[in-house]
Amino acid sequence: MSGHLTIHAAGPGSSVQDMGRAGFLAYGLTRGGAADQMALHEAAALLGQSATLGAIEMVGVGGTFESDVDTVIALTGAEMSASIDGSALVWHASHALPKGAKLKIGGALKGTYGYLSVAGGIEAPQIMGARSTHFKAGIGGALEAGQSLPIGVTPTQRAGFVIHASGRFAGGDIRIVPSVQTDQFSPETLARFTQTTFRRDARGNRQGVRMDADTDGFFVDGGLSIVSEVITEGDIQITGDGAPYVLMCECQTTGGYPRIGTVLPCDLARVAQAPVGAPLRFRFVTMDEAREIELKARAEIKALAGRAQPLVRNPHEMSDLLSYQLIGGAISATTDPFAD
């Protein structure tokens, strides 16, 4: 531990996140940790660390926090107003934060889950192997004033760098490949639900998000008698009333409403990061064109770490300007330098 970072305001959600607990879905407990995982690679890729370590994911409004220690920080995910003691921050870009000053980080200007990363990440207690929240099993809980979470030790201080985002904050197309019972629907059902643009309904959190669209359900012949089994982060259940629900990282492990597709684990990030009321469209790929998406999709994340690059600041914006060292030596104009 190299300090604390003291909470003086959370939005309403907030919680610590890393990349969740794989391997207990037996157990009836789903993997869980950020909602935008490629948010906490692109922190990684910024301060220059494991994108395991633990993160401050914040639900459509910030907070204020404050370090103890001097530190860097790294803000990704939906772009948020920030700024440290009154200076205006640039988004997907690491910082310094200075002992004592303050953070403030602002609403959503894009986007849904916003993520405050700290050089050594956030060293919330360990449980079955993840620091992650997860609100439905009852891990954790939401951030509150007065919390200090303790800062990790870190050989690393990579503030000055920006990275750019992919484009997920706004919705968009969200590539899918049949489920378990997509055969089950008709072929006219499936065709209306690829030709629907539907919009992010504000009924949506980290177990699910409801497609909301001004057209008829989505129904199959004996779809509300199906026996509960395996469900999976990224099915599409279609419930009672006809209307698509996506399952995200904190959904249930078993169901029994039919699944008209499952979305690929790499536009997941798009889902999540919809505002209420973006349009989304699904479009079904086959099983090898969605291995090859996957496969592209994890070598981008691989090669984040190299896209990072120096932020350059207009000083006419820099309040702290004179912060900074700008003159390293002074010479005489009518001094000869070679006189004795």
Given for the second form:
Amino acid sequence: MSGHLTIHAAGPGSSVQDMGRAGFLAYGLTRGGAADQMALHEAAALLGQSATLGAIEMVGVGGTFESDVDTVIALTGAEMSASIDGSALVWHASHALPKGAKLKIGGALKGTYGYLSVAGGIEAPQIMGARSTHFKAGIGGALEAGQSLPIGVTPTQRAGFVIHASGRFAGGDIRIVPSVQTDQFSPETLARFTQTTFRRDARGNRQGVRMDADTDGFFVDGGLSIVSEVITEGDIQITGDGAPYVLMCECQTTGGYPRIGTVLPCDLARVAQAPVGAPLRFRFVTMDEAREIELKARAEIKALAGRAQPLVRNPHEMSDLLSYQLIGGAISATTDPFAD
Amino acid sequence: MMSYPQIKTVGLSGLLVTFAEKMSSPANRAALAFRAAVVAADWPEVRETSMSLVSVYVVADLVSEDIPKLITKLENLLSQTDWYAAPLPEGRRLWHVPTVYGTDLAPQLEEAAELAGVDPDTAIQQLSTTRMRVLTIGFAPGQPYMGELGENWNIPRQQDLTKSVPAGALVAAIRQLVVFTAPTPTGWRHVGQTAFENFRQTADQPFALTPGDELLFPQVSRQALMDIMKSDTSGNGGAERETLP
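Return the form predicted in complex with its partner chain of this protein as a structure block, the form predicted alone having already been given.
Expanding to the full complex; the earlier chain stays at the top.
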């Protein structure tokens, strides 16, 4: 059944996202799409639908939403406080959202980018093959109060499932491979780079995330005389002040700063989700290791669909039926050691 | 000394074929011709290609593809001809983009002319009759970096950024011209104004220009551009285009 999701309030920078637009690099447009693609895969597994459907990305702060039809939602990515008509909701789970009920999503408790997905997907207009907002390119835009977004038609509505989210919300170790200019950095600089524990700087968005550290900058030998060159998502650029910037999904297509390495695609969500101040360390792996790691990560994404579990309800706490405390233990038992 | 062309991996997202350490016209032409050859080869593992000033980015899934095999394929293609002397690809277009020079619409023409060592009229004559080629597209969607003006236009970018220069602005520095896609803070000098839209996101062809296209910026009056702005809905800003032989 189709309908509309009305936005009564939305945090700044909230937008519709999907897997982005590939194929336009030659024209200066990067893929864009969800800053944390894994969150869309997890939502798809919860709702039993495709991961390519549109969803709402929320940056640090949620909003208030209402549907004009009975539907089902999934909450993934950065854990945020959430409730429907005052009843608390488990994050990383799917829930029935009755027609006219108020879904309230608060601030992020862990991580940066939270996602609200709806059965059938958010059907914002398709522009150049995707529904995602690309802020840097001026495609789409931030969600505003009063806006109503169409929801897609779906035969399946499956509420009451929970999924174990891969730990990526508190920084940690980031695996990287050498990049085009890695060999222009001295072995000492590279060693110092991998030995430094960085902190996610407050300066970070969908274009890039700055890394802060109590150490000197990481300059190349011979200074900044690099011709403007292709840059990609995941590249770690060393800017003029010597600080690393990890380039994210809305980065430019060319840049003139040297790059010290490139983050593996499967570790990029960990960079995106790291809250301000979270520790991050970079570790080089060989291309062969990187391929193996990435293949494994892809296999895990494929297996996600079978990993959604019915939300266990405790009959003794019926008034608090969907509260996250009920499954907190179940999640932490298998949580990634870097996640908290 | 490094020798060129060089092939390097770009993370796990593809391979970069670089033709020179610095921008030069032969290296840019080599990249242009080589990219066209990779596109024409239509290899199944190549997802897309792009070019920067002196290199070609070949996007392929380095997780699942055989990397040495793909490198060998590129090396074989590189060895087939002298890419630095290769002819420019076919199917390129020449655009004539009506441009207002100076006035309140392009307030840095005089300043730029002085830096280029010529009077404003000569500057306009040079800027409006030099055929510019799109060297690369980047920074913003569809935004062309074009070369190359005469040696006297090797003017530096200004130290302080102009807070915002409008979309369609024609700006100059380092013997190159750029038409801005969107309002942009910049150190390039604002010498002309066009109504040309590089990026038309709802059109069937969202990007007007492609690397290798050539452009001329003939002078029109301020009133003529105003009339174009009023009547044009195509995004071409009154520009005419022809296919180059």
